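In C-alpha cells, the next block holds one chain alone, the form predicted alone.
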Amino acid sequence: MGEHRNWPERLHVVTGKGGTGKTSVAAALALGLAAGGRRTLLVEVEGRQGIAQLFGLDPLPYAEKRIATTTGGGEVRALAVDPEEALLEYLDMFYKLGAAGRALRKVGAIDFATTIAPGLRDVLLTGKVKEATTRSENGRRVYDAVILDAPPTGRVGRFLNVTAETARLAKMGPIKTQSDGVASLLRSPMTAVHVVTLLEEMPVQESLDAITDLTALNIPVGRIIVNGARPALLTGGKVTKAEVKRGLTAAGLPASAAAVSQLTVQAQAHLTRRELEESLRIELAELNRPMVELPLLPDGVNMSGLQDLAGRLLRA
C-alpha cells in the first residue's frame, strides 16, 4: 500500500516529556498508519514494556509480534528492543560468533561492553530500528512505516546523534559503518521526529529545547502533537458571582451563597488555566511547524480511545 499521504515518512520517531502520553500517541499512530492493509512496526527501546501494558499483553519478547489488526487487513507488530540481545545479534552478524557470542552473556561481557561504551548501546538500539525500516523481502518493504517510542525529550537528541557517540568508539569497521548508516537515515526525508507535549509549562519548555537540539543536529522535526487538550467550557476573562447566580437560577438549581462562591472560584481557575494554555499554544505555534491537538480521553487510554486518536492523527 505504501506511504500515507499525510504522513509520508517511513520512520516516525515519537518523543515527549515523561507523562505527556508519548507511548499512547506512538501506538495510535502505528494503528492509524496500518489502516487500509498496511503493516507497521511499533518499537520501544527503554525496557519499560510500555507497549505491552497499553495493549494489555504479557511482556513483549525480543521479536516482532503482531499485537493488533486494522481495517482492510492491516496489522501492527511490536518489538521491545533489548540491548543485550541486539549486541549478541550484532556480534553474530558481523563476527559470526554464534555460540561463543551467547557465552559472552554468562561472563558479563555484555554489561561490560555497554558500560565502558554507553554510546554503543544507543547505536545497537537505533541500528535495529534502521534495519527494520529498510528491510525488504521479495522486492517489497516489510513495513510500510516504523514508529519508534523514543526516549524522552531531555535525552532524545543524544540518543539519535549516534555518529558523535560512536566517533569515540571506532574509526572504522562494522560499528562505524552501522552508525553512519543510521545517521544517514535519521537525517533523511524518510524520518520525522514528532514531539508530544501537554499545554503545561515544563513539557512545552522541554519540547522547545528538544526541537532546538534536533534542528542543530540536522535531524528532521515533524509535528508538534498537543496531547490531552481540554475543551473551553467558558469564554471571557472573568466570572462574577452575579453571573454564576443567574446561571444557576436559569438552570433551576439552588443558588445558595456557598454554592455561588465555590462555583465562582472554580470558574475563575478554569479561565486562568485557559489563559495559560493559550499563551503556551501561541508559543508552540510560533515555531511554524505542523501542529495537531488530541483530546483528553474521558475513559482513559483503551483500544477505543487509541482508535479515536489514530483517526484524528491521520486526518491532521
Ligand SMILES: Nc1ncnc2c1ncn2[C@@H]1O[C@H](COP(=O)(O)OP(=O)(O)OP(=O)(O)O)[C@@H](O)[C@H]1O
The other form holds:
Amino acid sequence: MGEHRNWPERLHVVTGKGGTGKTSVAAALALGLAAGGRRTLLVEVEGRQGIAQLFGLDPLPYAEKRIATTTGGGEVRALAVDPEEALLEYLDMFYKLGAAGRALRKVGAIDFATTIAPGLRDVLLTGKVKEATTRSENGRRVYDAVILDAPPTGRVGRFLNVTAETARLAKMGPIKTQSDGVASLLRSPMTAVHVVTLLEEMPVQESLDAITDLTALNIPVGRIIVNGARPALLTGGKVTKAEVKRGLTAAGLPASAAAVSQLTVQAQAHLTRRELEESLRIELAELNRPMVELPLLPDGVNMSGLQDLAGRLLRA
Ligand SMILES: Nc1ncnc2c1ncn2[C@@H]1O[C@H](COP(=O)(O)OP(=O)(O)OP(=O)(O)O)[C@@H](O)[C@H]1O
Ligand SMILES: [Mg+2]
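Could you present the same protein in the form predicted together with the named molecule, rather than the form predicted alone shown above?
Zooming out: every chain and molecule, the one shown earlier first.
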C-alpha cells in the first residue's frame, strides 16, 4: 500500500516525558495509519505491557499479534519485544543454537549478557524493530508502518544511539553489523521521532532537551504532539468581580458576593493557566517543527477516544 501522504516515514518512534501519553498516541497513530487497508505494527520495548492494558488484552507474547482491524481490511498488530527473547532469536539466527539456546536461558546467560553489556540490550531491541520495519515477504513490505512506543525523553537519545553504545562492545562481527544497520535506519528519512508533550513546564522542558539531543545525534525529529489540550473557556487577560457579577445577572443567576468572588478567583486561575500554556506553546512553535494538538478526552482513552485521536493525527 505504501506510505501515507501526511506521515511518509516507515518507522515512527514516539517519545515524551513519562505519563504524557506516549502509549496512547503511538496506539492512535498505529490505528490511523492502518486505515484504508494498510498494515501497521505497534511495538513496545520496556516490558510494561502498556499496549495490552490499553486495548484490554492479556499480556502480549513475544509474537506479532493482531489487535485491531480497520476499514478496507487494514490491521494493527502489536509486539512486546523482550530483550531475552530477542537475544535468543538473534543468537539462533547467527549460531543456530536451537536447544542450546533454551539451555542458555536456564543458566541465566541472558541476564549475564545484558548485565555485562547494557548497550547490547538496546541493540537487540532496536535490531528487532529494524527487522520488522524492513521485512519483506514475496517482494512486498510486511508493514506499511511500524510505530514504536519508545522510552521516555530522558532516555530516548541513549536508547536510539546504538552505534556509540555498541562501538565499545563490538568492533566487528554480527553485533557490529546489526548496530550499524540500526544506526543507519534511524538516521534515514525512513524514520521520524515524534515528541509527545503536555502544555506544562516540565514536559515541555524535557521535550526541548530531547530534541536538542536527537538533533545532535542526527536522528530525524518528526512532530511535536501536544496532548491533553484544553479548550479556552475565557479569553482576555483579567477578570473583574464587576464583570462576573454582570455576567451572572445577565444569565438570570443569583449573584451573591460569595458566588461572585469564588467565580472570579476560578476564572482568574483559568486565565493564568491559559497564559502559561500559551507561552509554552510559543516556545514549542519557535522550534519550527510541525505541531499537532490533541484534546484532553473527557472519557479518557477508550476505543472511541483512540479513534478520535487517530483521525486528528492523520488529518494533521
Ligand atoms: N488525550 C488524552 N485525553 C485523556 N486522557 C489521556 C489522553 N492521553 C493520555 N491520557 C491518559 O493519561 C494517562 C497516561 O497516558 P499514557 O499511558 O498513554 O502515557 P505514557 O506517556 O505512555 O505513560 P508512561 O510514561 O507511564 O508509559 C493514561 O491514563 C491515559 O489514559
Ligand atoms: Mg506508556
